[in-house]
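For reference, the chain that follows is the form predicted alone, supplied as structure tokens.
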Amino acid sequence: MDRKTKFLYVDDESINTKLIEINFSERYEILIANSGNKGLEVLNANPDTSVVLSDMKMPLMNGLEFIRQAKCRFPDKRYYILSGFDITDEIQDALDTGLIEKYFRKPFNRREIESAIDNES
């Protein structure tokens, strides 16, 4: 059996990560972090999660903001960035310089977000 793809989610609220892990952990090894240095930490553990997905919304370092200094450490990994609100400049720059693969909406459809992942791995 193929190993499954490891997929790093970071938020700060539980309910969001909970919800991550019971719709995406039978297809995905699943990796939480509940902040932006955390996450990074994970990455640092687990080079080889080839997905990231980030709230946007976050205190201390914003979703960008993470997936910035994560994508300068580790290039060869995708990111995407969930938030609950409409798209932002913020955003739109980071689809257009290609910071990140994707902007997901709260809530999230799932078949959307697989859809992403395995039509790129």
Contents of the next structure:
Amino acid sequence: MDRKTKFLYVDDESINTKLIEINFSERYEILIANSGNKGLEVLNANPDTSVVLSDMKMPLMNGLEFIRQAKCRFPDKRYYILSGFDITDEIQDALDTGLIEKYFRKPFNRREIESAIDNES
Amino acid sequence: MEKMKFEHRITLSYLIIGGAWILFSDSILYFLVPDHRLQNELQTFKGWFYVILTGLLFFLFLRKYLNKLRNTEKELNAHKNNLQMMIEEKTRDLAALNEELLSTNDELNQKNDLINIQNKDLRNALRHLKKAQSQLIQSEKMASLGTLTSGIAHEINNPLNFLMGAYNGLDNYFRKYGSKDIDGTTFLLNSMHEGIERASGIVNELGQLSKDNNKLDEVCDIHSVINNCIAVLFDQISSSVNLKKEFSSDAAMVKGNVGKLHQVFLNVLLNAIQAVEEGGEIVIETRIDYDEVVVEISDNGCGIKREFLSQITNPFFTTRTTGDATGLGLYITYSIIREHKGRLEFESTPGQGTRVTITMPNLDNSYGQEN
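Could the form predicted in complex with its partner chain be shown next, to go alongside the form predicted alone?
Below is the whole assembly, all chains and molecules, this chain first.
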């Protein structure tokens, strides 16, 4: 592996983004955004990002709304949701239609996320 | 003056005319005829004249009177006929009226029958409404519980996410840079991890419990459902109550709604917990009986009175006097079990205990039948 996989994490809580950075930066190149709009900007600046993980509940634009827009512009990336909520109908729909690859529940399980990302790259 | 009767009048007239004749006829004759010979000749004619005059008067009087009588009789007859006709007419009218009344009576009877039927329908409708109302109350309660728990779950899962991130970070740190007391830090990290897992598990169970859907196609592991319920009820079970699990070694899987089945076992277990006293015993036994999953929950608590046994699954039936008892618990349990095509049976002896048996179709077997 010459270069680390580029991994964008979107969450409005800075503790979460910092912790994801600490936990995953050894394995992936972590990009951080604290809103859906920022996330779209980061993707524009880094078109070689291959994995996008987003929190669900955020002000202005929730995780799925952000992913829907992002997928329109960058359909080749893999998208995931990390949420404190139990699986909802909205998330189930996103899984069924292939908008997202997988749904992770908070508190996150590092191994579960790593194996999902690595197995599909 | 009162009019004299006919017989008096005629007699009186006769006496007056006769008397006047005797008294005055001779004097008048002598006055009119002075000749004595002629007087004697006329004496004879005078008698005849008297008879003819009185006869004529009698005839006139009688005729007048009898004519009056005859007219009266004729009028009476006419009245009589009239009356008879009127009576006949009235009788006919009455008969018609009677017939009308009879038919009205029939109609009323029919209407009465109709009203009775409608009454019965209304009673049925009322019963259904009551049932629907209680279901509504319950689903409303479950819906608000669902909103509440999913909100709480999110709020708790987020800080748990911080802890998990920090735990992972620290774990990584110690692996990379080592620890001066590796046993100590490993224990501390493991404790943290265990705490996060447990808290997350409880939040997860709460979510399962209040899952807001009506799907009946989920694969439900009865053993895990019962374990979740025991975990949720943990603080309600007095430490002196002996809770025994005798689970079948085979998996007990049924097809249905995970959330609703949690409600079933929560209700039944809660009843058992409330029935036993300090030092009591609750046994949960599961077994696979051919094509059925059987769960028996027995307690040696206060039991249920015989007369209540047939009523305990009725909506709003409760023997508890406190305000928090809705009398819906076992009704909901019964409704859910029925939705799952299962059976709910109670055996109870007051003072000795109760055994609740829940039987549901075994999922593995039903798969076998479909193929």
